[in-house]
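First, one chain by itself in structure tokens, the form predicted alone.
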Amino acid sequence: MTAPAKTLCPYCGVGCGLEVLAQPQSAASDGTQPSLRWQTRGDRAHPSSQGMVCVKGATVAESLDCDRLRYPMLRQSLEAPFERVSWELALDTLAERIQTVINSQGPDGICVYGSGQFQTEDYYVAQKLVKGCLGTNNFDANSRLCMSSAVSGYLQSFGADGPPCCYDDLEITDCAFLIGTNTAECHPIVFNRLRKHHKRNPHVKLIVVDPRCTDTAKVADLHLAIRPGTDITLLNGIGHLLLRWGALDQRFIDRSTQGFQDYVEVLRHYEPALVAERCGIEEVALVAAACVWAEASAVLSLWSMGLNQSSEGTAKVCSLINVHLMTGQVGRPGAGPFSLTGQPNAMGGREAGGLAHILPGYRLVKHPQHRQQVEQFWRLPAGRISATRGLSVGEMMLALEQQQVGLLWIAATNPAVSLPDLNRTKAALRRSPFTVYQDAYYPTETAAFAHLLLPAAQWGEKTGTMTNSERTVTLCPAFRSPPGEARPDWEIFAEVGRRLGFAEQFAFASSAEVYQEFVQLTQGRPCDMSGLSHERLAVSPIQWPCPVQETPATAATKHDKRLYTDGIFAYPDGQARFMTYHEKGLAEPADAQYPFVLTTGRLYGHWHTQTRTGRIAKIQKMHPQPFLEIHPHDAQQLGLQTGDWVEVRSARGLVRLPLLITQNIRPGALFVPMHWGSLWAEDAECNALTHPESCPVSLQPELKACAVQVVAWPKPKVQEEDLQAEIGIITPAAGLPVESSRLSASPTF
């Protein structure tokens, strides 16, 4: 057996190191060569995960050959069947269509929607093509649904994106404050490191803020089961008590921040009794949380979608950072506001400019000097990069409705399941005159809306880099060939660029050359990676900043792996900002017609819309069926029992699910997992219920809360023990068999 290939898990933003081993299988009866079976295990040498791996990383190789898209496919209309075509015809068709749209509608008639599943090289070449050569900023990524509020919060508070913390802080802190994150299920290896530290050190306190009593909350010293949407009130209430007690770092405030007096004025409105009533918690619990924060020498906060996916997402993130600033809990070991990214390369996408308002190297499209720097580096005419922010993915759907889009290019994501207000989204997708869908798998729900399918190489089949939540960059080498005619995403983008007349800009012979060009654009920027290369990363993962020429400041940061250790922030004056907000509340609160607030989230085994995990037998056995969680009091009022089927309705759509009655959710709130699209279950798409209202700053939609009603639905009752087995409460072996009839095998074309 050859030495294992070292790579990175392609699921969440923890960025766990994996070793992949190849094991030959026996030769086939027809005499063909034996195929290889791939197995994964944790890489003990990887600094972020230290050899640990969750079920997703442990089984990821099992999906490599399942239902793969192997050849380009083309059809003239959504009603026609796909036909296999050559890459030459597929790329010619795409390039000609792009040129036609530019000539008839201008470059803003083109929209591209990418993914945190991209490697940084994929992201970078796409930005060069779309924002540079084509001249439109209409490139957005599914990080818009994931971490864009964290980006906006860091920008507003610190002057630049980038989490200031590192995973070592998990084992140094004496107060971990987790809000809007079910870390145990969604970022399990981060939670494992934190939980071990928590168990070994009785003085370490774990506070969890979540309307549900998740696996994360069950081991907390204090669980604050707040009403959905009251995060800002809670955080301002904690700040009020810290101010009252004088638990401040006045020296840090004076030296390193601006706007504190405005923040003080806001805090005076958040008396403990008022905060407790609004949040639906006991006042003593609020005081206890503030006491722990006040007494801790190092406070580390962790958050994810529960804060970000909100119409007040940026305000929530800034409100959390405010409490860190007032207590000086940033830039120190064990302390700081730490955003947990949802996807493996959401950080790399931000570095490469992979959202509609940014450019490579943490630059902004609205900044004239930033545009000029990138244009000159890309050897493009002055003014080629548009000064107008591009469309977010939500705005792309509106533009489709208004017939303002001539070509939609989707890659490595599944918006026909993941976007909010799904019925309206699907109707918008049907209006697209020409949709390109670039993915590794077929079928997917989004493929049904495509005219051109392009087969993409996935994890393990292309070489590139990814950056995890703690800013650690890992090289992910190819260890197998792509199936059929699948190609790396960056190669597809580059070939389209060459066919459009930009041969000089896309003369890349390898992904290493792409990366070498990209890191030059980060030189002198907050995310400086100019000292990195594929060659250097082949030795070991490295955290940024890592400039080509070290300074005393960067050397110090590199040594302790944190940002802002000197109390100097990324604003020109070096001072962080207190960004003050009062809570506005949910965009769609419960009312008489829709009396419940529905929240959504992930399960431990599944990933996003099941494009990969749904094809892995072990994970399907863990989570074969969606469900609705409801509190016993609410179920009793409705006359429902566990196993009953219910219809959940919002103003936009409905789902039909079996019921799970549990005290793990507060009264008035419901929970449904977000993984099931139409390929995997009938009438179970949670985003048929959610609304499209979004944060006005980050443009991230409020996927975490919408108003719904629940009524009984006449389907045969599921036995309680079977339902519990299906969602992992008892042994999965007791559950119902997995239904796979909805999925066809890879079609033969």
Ligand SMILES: Nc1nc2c(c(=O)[nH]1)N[C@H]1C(S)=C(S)[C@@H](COP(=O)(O)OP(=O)(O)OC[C@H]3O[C@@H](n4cnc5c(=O)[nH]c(N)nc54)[C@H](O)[C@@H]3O)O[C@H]1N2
Given for the second form:
Amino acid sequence: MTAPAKTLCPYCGVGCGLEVLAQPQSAASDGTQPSLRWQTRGDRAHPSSQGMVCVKGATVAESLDCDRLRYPMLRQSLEAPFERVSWELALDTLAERIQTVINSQGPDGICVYGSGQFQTEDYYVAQKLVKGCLGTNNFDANSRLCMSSAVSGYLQSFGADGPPCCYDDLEITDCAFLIGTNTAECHPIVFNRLRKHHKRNPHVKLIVVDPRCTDTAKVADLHLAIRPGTDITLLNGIGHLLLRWGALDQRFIDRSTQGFQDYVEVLRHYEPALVAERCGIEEVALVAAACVWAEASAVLSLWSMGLNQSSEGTAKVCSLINVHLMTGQVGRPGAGPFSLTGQPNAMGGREAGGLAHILPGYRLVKHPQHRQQVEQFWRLPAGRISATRGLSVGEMMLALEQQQVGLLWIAATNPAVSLPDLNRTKAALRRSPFTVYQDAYYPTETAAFAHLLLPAAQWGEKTGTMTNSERTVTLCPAFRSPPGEARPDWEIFAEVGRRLGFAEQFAFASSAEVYQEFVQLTQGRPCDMSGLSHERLAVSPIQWPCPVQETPATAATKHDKRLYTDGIFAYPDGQARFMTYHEKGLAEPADAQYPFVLTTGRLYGHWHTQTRTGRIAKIQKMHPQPFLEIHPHDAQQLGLQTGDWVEVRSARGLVRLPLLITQNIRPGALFVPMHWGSLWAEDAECNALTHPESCPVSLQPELKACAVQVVAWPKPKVQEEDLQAEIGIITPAAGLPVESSRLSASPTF
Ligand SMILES: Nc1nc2c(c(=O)[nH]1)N[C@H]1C(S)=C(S)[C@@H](COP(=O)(O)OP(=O)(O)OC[C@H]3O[C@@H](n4cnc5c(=O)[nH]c(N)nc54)[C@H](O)[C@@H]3O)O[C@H]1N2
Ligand SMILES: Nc1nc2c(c(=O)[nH]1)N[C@H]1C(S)=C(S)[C@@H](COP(=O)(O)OP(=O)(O)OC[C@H]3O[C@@H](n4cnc5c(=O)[nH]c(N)nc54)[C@H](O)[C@@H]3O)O[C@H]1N2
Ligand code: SF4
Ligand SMILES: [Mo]
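In place of the form predicted alone, output the structure of the form predicted in complex with this ligand.
To see the whole picture, the full complex is given below, headed by that same chain.
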């Protein structure tokens, strides 16, 4: 056995260190692969995870050789079969198509949709190609569905993006305030660190705000099961009580913030009785939560999609940050607002400028100087980078409907499952004159909408970097060859760039060279990583900021693992802002016709659209099939029992699911996991129900709430095995979800 390769888990934004071991096998599985089996285990030397991993990290290697896309495939229309083509032909076809669209429609006819599962090098080369060389800002990523409200919240409150905290804070804090995050299932190793600290220290309080009693909420000292969408009211209600009690850090407010008087005006409206009533909680619970805030010397907030995925996502994030600002709970050990990043490299995407409104180095498209700096660095003519913000992914779908898109290029995401209002989304995807889909697996649901498939090398088959939620950058080296002719994403973007005449801009010989160039562009920026290189990261993961002046020796004595420790924020005047908002409420509240609010989210074992986890037997067994969570009271009113099948309908579509009757959800609210697209179950796509209404600032859609009705549905006697054989995929055995399967979904470490 050779020495283990050290890398990062390619799933969630906790960013656990993994060691990968090769185990020779006796026979090759399909004659084309080297006969090696890979096994992962936690890397004890990794600073973020200290040797721990969850079931996803522990099993990831099992999916490496299943159903991979190996060769470029082309077809003339969506009805025609795919035919294998050479890379030469595939890349020439793509470059010619791009040129034709630019000549006939201009560069804004091109839309590229990427992913927080890119490595930073992939992201960077894509930005250089799309925003620099082609001259359109139409590059968006699935982070739009995920972290964009956190990005805009940090930007509004602090003047720059970037989570200010670090994981050590999990073991220092007196109060962990978890709002809109099911940390136990979705960020298990962060939760594990926090939980150990909580267990060992009786004075440490854990508060969870979530309409569902999740595995996270079950171990909380206080669970506030608020009505979906009432976070701003709750947060302003806590602020109101803190103000009333004088539990403020007046010195911090005076020195480091602006806008406190406006905030005070807003808070006046949030009397406890009113807040409790609107949020659907007991007034004593609200007061208890505020008391913990008032008494704790360090409060650490963790949040995720329950805040971000909202039609007022930015307002929710700013309302949370306001409570930290009024109490001076930021820039200190154990304190601060800490967004838990969803994907493994959504952070790197932000650093590299991977959304339609940003540029590399935490720069903004709308900022003339930022555009100029990047153009000069890329040796492009002045004015090449468009001053217009690019289309968000939601806007790309609208542009497809209006036939304004000449070419759509999708990579490392599966929008035919993960975008809202899926029936309309699929219809829009069908209108694309030419869609390129660059993925590691085949089939996926989105492949059905593509003309050209490009096989991507994935985790372990390409070398690059990823940044986790605490700003720690880890090098992820290739430890095996890609299957067939699959290639790293950055290489594919660079090849297309060269074919379009930008030989000088894409003369990279390796991903280390790409990284070297990228980090220079961060110099002097809030996310300064100019001191990083693949060479340095090969020794150990490093947290940014890490300016070029910082040597390994100075880094070892660095104390500031946190941002804003000096109370100076990223606005030019150094002051943070109280950005004040009243709650507007859900974009689509329940009504007489659609009386339930449906929320959607994740289960411990599965990852998103199951491209990997659906192909891993242990995880399939853990979560055999989709279901609808409903409160016993609601089920009784409808005359339904656990295991009965129901049809859930919104104004846009329907799903058919078996019921899981549970006290873990509020009456009036329902929950469906997001993991089952059309390849994995019939009529179980939760996004058939969701709507695309988005936060006006972050453009992030409200995936956490839509109005639905529920009716009994007699399950027809379809032979499940026949269906499975037809789609050629191992799907879960028929069987009803029972409470025990939820219990077995609890993290084991
Ligand atoms: N196992 C697993 N882990 C994952 C992923 C995965 O697919 N599987 N994906 C990763 C990614 S990309 C992401 S973005 C994260 C997501 O991580 P989380 O955000 O923790 O996960 P979700 O299940 O989407 O939603 C979190 C919670 O928000 C609650 N919620 C719904 N509406 C509201 C509301 O109005 N207010 C409040 N306060 N809460 C609400 C839901 O009940 C749910 O429990 O997970 C990451 N980790
Ligand atoms: N209703 C509802 N919808 C949601 C959410 C929700 O909570 N509720 N959450 C939203 C959020 S937060 C997210 S992040 C999205 C996630 O949604 P998606 O991004 O659609 O989900 P994934 O299944 O992770 O898709 C990633 C794809 O990238 C491929 N891949 C993996 N590695 C590589 C690589 O290195 N290169 C290339 N080219 N391909 C690769 C995988 O095979 C897979 O097909 O879903 C969003 N949609
Ligand atoms: S917690 Fe996240 S990063 Fe860590 S092993 Fe699990 S999925 Fe991977
Ligand atoms: Mo996400």
